[in-house]
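As a starting point, one isolated chain is supplied in structure tokens, in the form predicted alone.
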Amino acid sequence: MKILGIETSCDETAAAVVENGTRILSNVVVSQIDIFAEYGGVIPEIAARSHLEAMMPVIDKALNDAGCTWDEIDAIAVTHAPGLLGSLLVGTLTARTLAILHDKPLYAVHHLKSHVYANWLNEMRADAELIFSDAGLEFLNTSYTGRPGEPPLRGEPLGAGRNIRVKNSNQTFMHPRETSSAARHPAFPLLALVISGGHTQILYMPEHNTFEIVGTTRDDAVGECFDKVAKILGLPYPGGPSIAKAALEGDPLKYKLPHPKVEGLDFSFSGLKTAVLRAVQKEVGVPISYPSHKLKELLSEQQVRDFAASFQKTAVDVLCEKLKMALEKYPDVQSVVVAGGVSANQALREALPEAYFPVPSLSGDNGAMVAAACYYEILSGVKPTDPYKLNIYPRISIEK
């Protein structure tokens, strides 16, 4: 079964063709990061207009890269919730039109569900080649096991026993996992830690396509906290990669930051962000009324690195603590998967060596994860939606 997945929930225009929920035939992503780096965040109206320009070229490239005609596509999957209203409109209207035009079944997929199912994408075309640039990902044909020079990360289910060549690098990576497809997939029941700029949740999944929210953030998402702390420190947007890079040369024990005290499995990150702000103000000797956007002028490079490392360690510790509590509450859990943009964080991957992570290039928004989630919806008996009636939901629970 070949499924075309379309993703436009925020600022990535993405399309992919995935076979049988695991094998990536193509995966094309056009990012708007360069546009929004200047503003320090996503501007919804600009994001929607950028999607309009890129949508059809991205879909055409995905089909061409996969070597597929429309006759070979069995279904179309599109993100319909949650996300930015204008961005969702572009993707869903495109998918609805294509479903009608080519007489294909259409499936509306929840964005967080897609992130979880990125962990089932473990195969790639033998002739696929990665396009990777330190300046950012624009057109992404497939996935990779690490940056050039780095070993593959444990728990990444990508093409067991297969050599992966990275373009413009002499490095070849061999994935160590077993060759059995079942061994490379998470076992049920499982816990999913979904972490991104807009979401921080722990989900309990007793089986495919069944989700129970057992923990969620009460205020900021962890990815949003990374962005805001990066802004305080004068690091570029997006904050996750910027803080991770600065933290490499910082002391994670230099500044002691509090762990938010929230009962149960819920999270809170707004207090951690404020704690960093107050710690920076104290370090440079200014009152709490001093504007946060001017603090970067008073910080040395090493202070920025130390604050980045200390914040990152605290955020990772908080996530791990809650996950440990969840495992104690659900002793029947067989696997833990981590999903969403923050799952690319290397420090978190090292802190959870037994968990399943998507390959870093699939941690962010992409069409392949949408197609994978759709495949398992179909196996679970979900019926296609009427393309004339599909609606979008900027905010809706994964349990709906």
Ligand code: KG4
Given for the second form:
Amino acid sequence: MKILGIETSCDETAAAVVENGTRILSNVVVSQIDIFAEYGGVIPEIAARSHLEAMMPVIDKALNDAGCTWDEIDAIAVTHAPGLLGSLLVGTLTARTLAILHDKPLYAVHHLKSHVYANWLNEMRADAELIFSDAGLEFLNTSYTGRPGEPPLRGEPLGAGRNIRVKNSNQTFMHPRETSSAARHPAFPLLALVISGGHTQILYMPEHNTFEIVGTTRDDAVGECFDKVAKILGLPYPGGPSIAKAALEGDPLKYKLPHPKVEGLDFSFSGLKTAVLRAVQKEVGVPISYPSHKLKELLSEQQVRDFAASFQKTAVDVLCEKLKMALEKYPDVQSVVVAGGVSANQALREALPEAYFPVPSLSGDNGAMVAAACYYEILSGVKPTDPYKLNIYPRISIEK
Ligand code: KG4
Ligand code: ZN
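Could you drop in the structure for the form predicted together with the named molecule? We only have the form predicted alone so far.
Full complex below, order starting with the chain above.
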């Protein structure tokens, strides 16, 4: 079964064709990062308009790269929740129109579910180009049209000269951590740590397509916290990759930052951001009334690196702590999967060597994960939605 997945929930316009929920035939992502780097964050109105421009070329390219005609597409899957209202509208209206035009079943997929299912995407076309990086084996997507010459999506910097390119000519590629086909996919029941710019949740998944929220953030998402701390430190948007990069040369033990005091399995990241702010103010010797956007002028490069490293370590420690608590609460859990933009973080990957992570280029928003999630929805008996009625839900929970 070949599914066209469409994703426009935030600032990536993406489409992909995936076969049987695991095999990537194409994956096209146009990122608006360059536009929003200038503003220091996403402007919803601009995001929606950019999606409008990129949407059809991205879909055409995804079909072309996959070598598919519309006849060969079995279903269309689109993100309908949660996300930015205008952004979601562009993707869903496009998907609805195409479903009617080409008479295809249409499926509406929850964004967090899609992120989780990025962990099932472990095969790719035989002619995909592979690279080895510090983060493991990645595929250099021929159809990646984001930032030419840069690492795919928002993955960690790969380090010039250290990558070995491999042209994989005649076999199907599998996820590097998999040794036998029986162990190819995470086993149920599992815990999923979904960490992105908009969400921080631990989900319990007894089987495919069934989610129970075990813990959630009470305020900011962890990715949002990376973005806000980066702003304080004068590092560019998006904050996650720039903090990870600065942290490489920083001392993670230089500044002691308190762990948020939230009982149980919920998270709170707004306090951690404030703790960084206070620590920076103290370090440079200004009162708390000092304008935060001017702090960066008073920090040395090394101080920025040390703050980045100390903050990153604290955020990673907090995530791991809660995950450990969740594992104690659910002793039947067979595997842990990590997903969402922040799952690209290398320090987190190192802290959780037993967990499943998507290949870094699939950590951020993409269409392939939408198609993968849709495939497992279909296997679970989910029926297509009415293309004339499909609605968007900017804030709906995964449990609904
Ligand atoms: O999943 P995603 O692409 O979009 C949302 O659904 O929100 O996640 C974006 C978030 C941003 O906050 C970004 O700073 C963060 O993921 N991120 C990272 C890294 N790469 C992206 N955070 C930490 N380390 C990274 N390497
Ligand atoms: Zn996302």
